[in-house]
Every structure is written in structure tokens, then in C-alpha cells.
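Shown here is one chain on its own, the form predicted alone, set out as C-alpha cells.
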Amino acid sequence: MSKQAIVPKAGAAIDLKKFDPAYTGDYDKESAKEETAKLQERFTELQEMLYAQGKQTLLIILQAMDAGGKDSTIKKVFEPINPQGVYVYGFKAPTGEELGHDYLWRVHRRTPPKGFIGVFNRSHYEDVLVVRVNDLVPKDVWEKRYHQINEFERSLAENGTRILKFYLHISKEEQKQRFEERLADPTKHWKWNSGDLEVRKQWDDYMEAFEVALTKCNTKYAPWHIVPSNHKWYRNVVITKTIVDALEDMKVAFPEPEEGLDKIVIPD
């Protein structure tokens, strides 16, 4: 069955209209859930090895439009693994202290240490997305950031961090349905932000900004994965499989035990 995220060729121009956000490959909901459960068993094993080995890092970046599924991805995909080895951070509007530094300062200080999986809910890409769409800094400032982001990610990669970037691709119609579900469910009212409606009016501008970011910042050492995400169950199996494949490729393993363990006798 097809369970691969779409990884565009480095340097290729991205047109999101060519990617179907409702795509599910050969899966239905039941088969995707069964496969996800199997993959999560292996994910749990590999994450334990990564944590025990303490030599490499896995950084996962989630970007999407509002209601795109960043929170639920974190909840569903990472639910079974050891929380001691996972670091999750959500980037919101920068604080006064953060604004007093360069825009990458707040991101670099949140990157996970060796042995950990770090998950960014939004990221440094906000500085070429919301900043660009809303003209928060001049064009000649944000235009330079694509190169700066690439070099930042290159530095992380060269120092032992595997980077996986996921764009959760939903349709505008799916976003509307998810917004309506939030309004209809009192337990989800805390998620509601009326400002999201203003952002929704800028949908086309954001699609353009995402396309440029996906094009300019898609590298071999930090590839973008476009994940059809109208169906959450398909999104979950695709992302879990991509993470498992990356950890397998990193060849994580338990460290060698100290010598003589077989001769140790625990006293009464």
C-alpha cells in the first residue's frame, strides 16, 4: 500500500494545486489505523534506542494552515512513545525578549539535545509565512531568510540532527468544516480564535507563501514532506512511517553494556 509523504525534488517549483489534500492511496480508515498501530510499535522501540544511545537527534517540524492538524498529529503519532525522550514546543507570536534578538535565536535555543526527538508546532518558517503575508518586515529582509534558514538547518544536520519537515496539506473546504466542528463542540471552544477567520481571508496569499517556502527551503539534508491531510487517519500513517524510516536509516541502537555484567551478583 502507498503510505509515503510526497517529497518534492530539491529545487523543484511547488504548485500546491497539483497535490490532492484528500488523497489516501490504497488505504481506507480501518487499514490505515491497523498499519499505524504496527508502525507505532516499531517507533517505540527505535525511540528507546535513540534515547539510550544519546548520540543523535531527530527534529520534526510541523507547518499547516489553522486547523491543519498540527496538535492532533502530535497527540496521535507520538502518544505511545516514552515522553522522557520527546520535547514538544509550540511557536506563537514572539515575546519582547525574543524580538530583541535575531529571529532564529528563539528557535535555536529550543532545538532538542542529543538522544531526543524534538517536535516543533510551527517554527522558524513563520518568519517567511505570516511575516511575509502581513508585511511585518520589509521584503528585502524576509527575502534573505530562505537562505538563512537553509544554512541554519544545514548546521543542525552537520552536527547530528536529522530534520523532517511536514506540511500538512488540507483544503479550504476542510478547514471550514473543522472550524464548524470547533464551534459546535463546547470541549473545543478553547481552540477557537476569531482571528483565524481573518487569516482564512488570506488563504491564497498563504498558499503562495507556503509554495515559495517549500520550493526554496527543500534540501537533501532537511527535506519537506507534503502530507495529504484532509483525512487524519491517512496523515497519521504517512507521518509515522516517515519517522520510522528515518530512525531506521539513522541506525540507532542500544549502547554496548559495560563488561562483566554476567559476573555481577546482587547482594541480599
Second form
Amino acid sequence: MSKQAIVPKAGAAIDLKKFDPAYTGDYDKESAKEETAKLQERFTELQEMLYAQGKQTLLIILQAMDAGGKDSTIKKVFEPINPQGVYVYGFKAPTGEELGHDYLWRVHRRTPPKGFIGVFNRSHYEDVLVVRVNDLVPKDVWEKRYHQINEFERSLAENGTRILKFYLHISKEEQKQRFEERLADPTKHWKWNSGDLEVRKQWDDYMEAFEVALTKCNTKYAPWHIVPSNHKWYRNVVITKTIVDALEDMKVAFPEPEEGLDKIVIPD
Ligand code: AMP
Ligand code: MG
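Having displayed the form predicted alone, please output the structure of the form predicted together with adenosine monophosphate (AMP).
Full complex below, order starting with the chain above.
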């Protein structure tokens, strides 16, 4: 069984059974939390430079089964980040207006502008996940979407957007526990949706749909990261590190200041 938070090789066939959702590397809860806090200091600096520079975009896509931790990742990983520079958007079942367009229309409208970090809580991948599992459109329609998604993401990447895609991998047992916690905690009841139980029944079909998406849409310019996510503290450190590494690689920096700032005297 593989032991990493993985960026599979582009084109390699993914078998999720080979990825342990409970993997935690060399971390324990305490060391992971410490490391996350340290990484977040750098994340804050880098985000400010990205915003100040205003030339590049970072798009983060989160996909997971229900209770996989998409909401809590956003809450925890982005906690110290200046909200002014972040766009978060959650994709629900398409509205009537959205269904009147091609499936990428609503997604492209939500991509962040230059200088911003965009976070997608679900995304166009729903159009090859829930849509595929439930035959919401005919097979010959969803089948062509993997290729269309790759071309869409390629176009974003070629126009200045760095794309990071995270699949939060939890076990079916972990989902059960999290559902039970939701039911036991009145402050979490708003998250309860009995429809999620129907989705749980389709677990194996979803795993297969994820494997196909992770295999076919794992490209150099928009890689998938498989994040063992049974342990929230491990998930958070892995995702924060991946984001910091990407921003470092993007070479974000403050823009050159106007000349002569040192000679400016502010009048009384
Ligand atoms: P939640 O993220 O818990 O608010 O749930 C959002 C719901 O919207 C999930 O059940 C998704 O499967 C559903 N959803 C998102 N995108 C699509 C889509 N393109 N087609 C159908 N259902 C979708
Ligand atoms: Mg839900």
C-alpha cells in the first residue's frame, strides 16, 4: 500500500484501494498542527504578494465524498489568510439557468481574477461524478467531458492560473463516524441531508467514478493530489504545504515601487 499524499504520474491508472486514507506519514496530531501553523505564516506572506503583484491566479479545487472534509479544509487552511484576496465558491446542483448553458459556463464565471486565490468546493468534476453515477445525462455526453475538462484547465493554465486539485480520501467507515457525529451534535444538524445516505449506498460507483476522473484528468498543468484525509490534522498539513510550495514556485513578489518614494514629503 502506498504511503504518501500522492501526485500520481500523469496518465497513470489510479486504484484508490492502494491509497490508505488513514496514512499520516511521520506526523502525529501535535507535530502536524505545529507544522501547519508554521506553513500558514508563509502562506499569509505569499498570498499578500500574489495579491499585490496582481498578475497570477491560484485555483484550488476540492472534491470528496460527503463529510470528506471540504468545508473544514477551507475553514482551517485559510483561517489566517486575508479574506479580501480569496474567492470561495461552492457548487450545488445546477439551477435552471445554469442547466440552460453548457456545464462549464457556471464554472468559468467563478474562476478568480488575477491576484486572487479561488477555492472551489466541488467543481466541474461533479459533471463526471454525480452525473456519471446517476446517468443525469447520457453516457455519450459525459464520456466526452474528461477531454473537455482537460482542455478547459489547459486554457486556464496557459492564461496565468496555477491549478491544484485535491481529492480528500476518506474511508467508508470514517464517513459513517462523521455522519454519526453530525447526528449527535445539534450545531451540525444543518449539515445533515438524508440524500447523503443514498449517495453512501453508491459508494463503490463513486470510487470508480473518482478513479476514472483522477486517471483521465491528471495533467502536468492541473495535477490531482490524493490526500489521505481520515485524520484532519494530516489533511491540513499536506494541503497547506502543497499550496505554499505552489506559491513559492510561482515566484510571487511585491511589485517594483514607484521611483522616488524616498524623496516624498507628506505635507502637513
Ligand atoms: P453540498 O456540497 O453538501 O452543499 O452539496 C451539494 C450537492 O450538489 C451535492 O449533492 C452535489 O452532488 C450536488 N451537485 C453539485 N454539482 C452538481 C452537478 N453538476 N450536477 C448534479 N448535482 C450536483
Ligand atoms: Mg452535504
